[in-house]
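What follows is a single chain, given as structure tokens, in the form predicted alone.
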Amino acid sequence: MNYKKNDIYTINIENLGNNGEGIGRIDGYTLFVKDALPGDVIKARITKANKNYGYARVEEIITPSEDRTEPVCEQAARCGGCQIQTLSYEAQLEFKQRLVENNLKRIGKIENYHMNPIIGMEQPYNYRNKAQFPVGEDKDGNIKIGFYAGRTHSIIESDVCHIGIDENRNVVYLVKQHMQKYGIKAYNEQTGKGIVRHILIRKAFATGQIMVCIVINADNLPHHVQLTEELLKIQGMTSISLNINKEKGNVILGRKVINLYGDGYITDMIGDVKFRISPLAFYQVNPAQTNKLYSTALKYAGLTGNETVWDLYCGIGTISLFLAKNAKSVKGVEIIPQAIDNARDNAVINDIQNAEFFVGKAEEVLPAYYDEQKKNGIKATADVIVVDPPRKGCDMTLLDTIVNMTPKKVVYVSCDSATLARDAGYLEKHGYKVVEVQPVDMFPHTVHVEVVTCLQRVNS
């Protein structure tokens, strides 16, 4: 049957998409349907037809699934941050928990392992330590900030996040107001003109202390004394700066920071280490569940305080120093200089000595630490090793020099299950087991799932 675009059907959605789209059939034909979920029966209108699958939207909803709720954002639709507000949480870790067992037996061919229940959240709303709102301008140059809609770079107007702080709306309110009042314009993609292209916003829980960082495609903020002057009256504001990004692309922040206000970080705890990040800085965005992540990470390292143990894309030294109480010394490496000086200065304020950092990237890092070793009669070696990419996942000069390293351990915490799953069935067939997985929901409302696996040396 030859299918087309504008042509609707009805079907019952049976599944649901790595995306977060609802999958469902037509006498086997595939289509994949947005904001459809399992259970759902509907009416679908096909928006692009190809030969063996299609995509599609909602045109009704015949018959809802039971596990369809409303959604707490009005713009949960259009928004591209929370794929799946409308499934119920239960069910929403019920896929989570389905997409990491899939990924890792499709792509990684990995069995025999202990998969632990994925750790949700008791509260899955305002759990985001950090926000980057999109600056824009509609077509009659009115000042736009918000999110982008899925897949675009279209902004839709909101200064409201029900999975971020409630002080987000302050700061997006003063921002505008500040641009409006002064004339500044907002970036436009199209033509590289205009000032304000993001605003970023952190908060450490812990502490109650705010970040606040514009992105400008210039060298300054016009007045920014005075906007520096009412963003402090918002409590908690500890830090205000400007990050200067003049480059084309989708890249969100620039090299250079220039301080308006503090000490250029803000200092939040996880456990009982305190870590001070800055505004370049990679640090999780849920610390309710990073306390469970890198507790899990650290169980499955099962230091004893003798061993040698690399952490892989450090970022400013989270896990670094969690493993650093437990093992004899750590070595850190990560690739924006920034995050290192935050990663050495947490190690100073943490009293931990054993623990030391490396600028670069982790591909080229390592190789060359392993390759000096070598060339000096020494073997490198690891008691254990963790990685924590980006959705990437590791590069495999990196992965063959880990197993050329032989640590008795690799810990590999992942933020996409599918690269997870290629890296560790790599490691598999190279001397080494996964054998226990831990999901942890650190995203709740989106597709997005953590995950601690431990792998253990097989092969002497």
Ligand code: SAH
Given for the second form:
Amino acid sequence: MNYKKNDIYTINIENLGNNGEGIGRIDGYTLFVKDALPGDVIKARITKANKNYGYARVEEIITPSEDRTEPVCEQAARCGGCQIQTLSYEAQLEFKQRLVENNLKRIGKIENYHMNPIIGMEQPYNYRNKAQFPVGEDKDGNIKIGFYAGRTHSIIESDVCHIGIDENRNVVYLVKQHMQKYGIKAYNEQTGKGIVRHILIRKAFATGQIMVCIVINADNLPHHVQLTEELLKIQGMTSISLNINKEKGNVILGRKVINLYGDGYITDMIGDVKFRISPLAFYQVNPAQTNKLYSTALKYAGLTGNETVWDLYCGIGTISLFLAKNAKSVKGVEIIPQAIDNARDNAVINDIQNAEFFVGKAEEVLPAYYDEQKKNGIKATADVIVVDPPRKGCDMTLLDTIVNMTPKKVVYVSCDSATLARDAGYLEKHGYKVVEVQPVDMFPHTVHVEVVTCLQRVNS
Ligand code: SAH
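Could the form predicted together with the named molecule be shown next, to go alongside the form predicted alone?
Then the entire complex follows, led off by the chain already shown.
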């Protein structure tokens, strides 16, 4: 059978793919269908036909899935932020649980471990403490601020996001008004001209402090004093800054920050630890779930107060300081210098003296430390090593050094279960065993899932 674009078929959706797309089959030919859910019977229109599989969109839902629910957000189908808002929250959690299990088994060949049920949220809305609104213009030069449509850079105008905070709307309104009043152009990705690129907003949920950072393709924002005055009318406004990004491409933030108001950071709390957060530093986006995530990491570390701990990819030192109170010493490594500045300050403001922080790539800093010690005739060891890498996971040289340092435990915090499975599989081949896994739903309505994994050294 030859399938072609625009052909329409009636199919049952059987599975959900890793990106939230429905998967169905016509006589063994697989179709990936955006916005379709397992249990749906649909008429699918083929949008792209490859030899063995194709892509399609929903032409008509004939029988909706029992797990289908009305999305809270009007933009859910268009916005690239939430991929699975039409799936009931219960079914979302099941999907994520299965995703983690399957990846561990299929990619890492990992079995015989204790899998905990995913920790979900009671109220899975308004959980995000951070928003990054792209700023652009329509073809008539009208300013558009909103969200990127799925897998594109076209901006859907919208100032309400149901997974974000209410204050976002006001900030977006004030920035737009400022641009209109003073004729300030939005950045154009094609031409590289124009000024305002993004608005970054962060709120510290525990203290109510708000940070706004305007990303610009220029050295300054015209009339920023007036904008600062307006933004300060928003309750909780604590830090206002500009970020300079003159690079083409889709990296949101540049390296330079110009402070317009405040000390350059906001302060939040997770558990009883205080954290200063600056615009360039990474900070978990869902504070309620972060507490559960870090508590699980702490539990898996099994500290008694005598341990030497490394926290690799430590950001502003959140996990490091969470662990430091229960360990002999903690060393954190992070690539962003401003995050390490925050981490060092954070140790001081929490009166923690047994934490030390290093700027650099984990895969360079740890091997260099190990080699240096070796030169001095010392074999560097650790009791517990925590890693919390970005989606691409850990570098092999880092995993080798971890193995050489023979920690009793490796606590792997992951935001991508596929790379976690790959790395945990590697560690299982080198003397470690995955003993317990805890998925945490940090990102309701998206396909993303966070996982904490406890690996133990075998025969230790
Ligand atoms: N553990 C922290 C941060 C986790 S996010 C927290 O929970 O808040 C991953 C962090 O790794 C980011 O701060 C990112 O800047 C940093 N990072 C990315 N690549 C890195 C590398 N090669 N070496 C060290 N840090 C890196």
